[in-house]
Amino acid sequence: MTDDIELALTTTPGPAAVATVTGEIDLHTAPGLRTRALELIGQGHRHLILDLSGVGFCDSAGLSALIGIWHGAKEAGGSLTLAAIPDRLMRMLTLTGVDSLLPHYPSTAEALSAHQSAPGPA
């Protein structure tokens, strides 16, 4: 396990923002995906897609991050958008029927094109 996990920014046009998410998401690294993205949120940036292609591993505790994520894309009048997601996080996201709660797509630009495509106000 290791302390570390990035969390990159690439604002899109429109009202949507990749974070991009690399490292193992467990009990030592949820606390400050969780915070990072949450800021990241507090910042303007309500609609945001995590790209999770570069995480290894996720526990429970990272499981919960994404639903506190979630909640406060939420909270916010936002959403949260799952994308490239690895196939071991795939299976516990659906086992536990968070792939129900949480938008997913196969890719970030899946997930960019989804959104921009989607009605409503941004």
Second form
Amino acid sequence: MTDDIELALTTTPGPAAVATVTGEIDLHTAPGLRTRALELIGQGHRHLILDLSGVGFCDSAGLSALIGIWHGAKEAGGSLTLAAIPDRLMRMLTLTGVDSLLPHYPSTAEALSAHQSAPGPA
Amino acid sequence: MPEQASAFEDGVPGKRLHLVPDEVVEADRMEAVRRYDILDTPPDGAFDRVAALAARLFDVPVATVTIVDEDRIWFKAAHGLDGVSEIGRDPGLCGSAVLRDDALVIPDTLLDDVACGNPLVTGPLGVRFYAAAPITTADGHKLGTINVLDTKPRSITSEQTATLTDLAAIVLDEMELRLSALRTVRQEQRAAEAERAAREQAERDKAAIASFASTLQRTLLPPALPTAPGLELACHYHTASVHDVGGDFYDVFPLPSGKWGLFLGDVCGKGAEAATITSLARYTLRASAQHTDDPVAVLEALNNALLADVWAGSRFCTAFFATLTPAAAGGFTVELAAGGHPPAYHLSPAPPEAGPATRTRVEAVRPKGGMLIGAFPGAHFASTTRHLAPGQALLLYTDGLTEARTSTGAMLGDEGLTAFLAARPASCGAAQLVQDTVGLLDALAGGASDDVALLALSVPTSDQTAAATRAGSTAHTTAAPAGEEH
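Can I have the other form now, the form predicted together with its partner chain, not the form predicted alone?
Then the entire complex follows, led off by the chain already shown.
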């Protein structure tokens, strides 16, 4: 059983970065995810796109981590965008209304192109 | 220091025998004797064999291994001496030998000024020959002696004297072994004792934590639901662990102008931190409801309160807040606001066209767009209005219910809960609804792994109201806030 979570930086086009999350986001792994994502933001990737296609499970601690990352990105003058959200996680985001605040796209490519065509600093 | 000389000193004139021990030396010696913890211990094969060996080597009828106590000489082993376990510290034989650094040899006791008066010499044993070597510890304390005795005078060679000294050394080795074994046993006993004490402490701590958690839990839930005229109320609370305070909360309370306020929510997380949020949420909701009629404004106040807290942005909750206004035509007007919470269910008797399997019409009530509370500044909340008519019920719950696992390991889910509610008899009031839902939870193989809070309200029909009035109450509380586990 792997109870670790991986966060892999896949592309770095300017201040935007795509990071792929793999694993289960729960009470044990959520703090690590939050820390590593905030590190990426701190390293200048302030517009962070998280590809969640590899996330099998996400509980309220995971939700808390996503919100923490959103706060961190906002403080850094950046943004958090979610891509390829698994159904169960999407239901949770919808239920909690978090989906109305965090931009989300069916795929990383769409998230990236939407981000690049968005007005304002990228 | 008073000294007396013995006439026979190993054949070497000039060597003097100390008959009265130095007080300091004696105190240290006794401390060493006690350290070995050998006095009055039962016979031990090893010492018996050394005594037997000494008797054979010296060809004497009696050989003993003695330990010298403060006021007696105690026999650890006695070969050829039956029924004697100790003698006095009379000078002459053992009592003198233990004060010397080397072996004491008395070829003929009757010719020795001191030994001749010893009871072993004057008594029935009639000892004539005596030789002894002190049992000396590595740090120089003389614990006792090994002795060979005969009823005939005799002389021994210096080689034999050396053998006796070696035997005394063997006795000491045995005592060291014994002491080391004793120490190991004592250490093990101490370790076992420490482990037992630690286990007992852990049990006490666990009990204290459970008691603390249940006490704290009770402060976070209403002691009993109020009696609201025309309304039947019931609730249930189950914490997943007796050692942790749950994060679910609910309350029902009167508002000005004959209205009622109620809420049910779920703090993300558990334990002491969740308890602080639960407490903050409860009093904020209750207080805000006194100042505004708008349930959305009440949730906004909670959102602001949570964001102003030290945990700002990292601690949040989901909740329903509702106001109940008695309707002129009977029943209640329910204005319900939600923040990120799973839907509530509005239950009413199913119309005949719904088919025989559906006895209750189940409608999910969830105002669109209500966000998680306490996570985002300016989060928006939404409300919806329903009429709760006589014979209808409203069920609010936390997600511990829908996340409970069935026998296949799948979660009950909204679908499972809806199907269960639809198949229930429609006429049941809030108490029966909660009781049935708890029954469903108990029947699930996996049970609830998270906290579960249930709050149901129903409006009795006129028949039911009459029955309830006869029963004297319309409020039912099935809460188990004291952390009882199923």
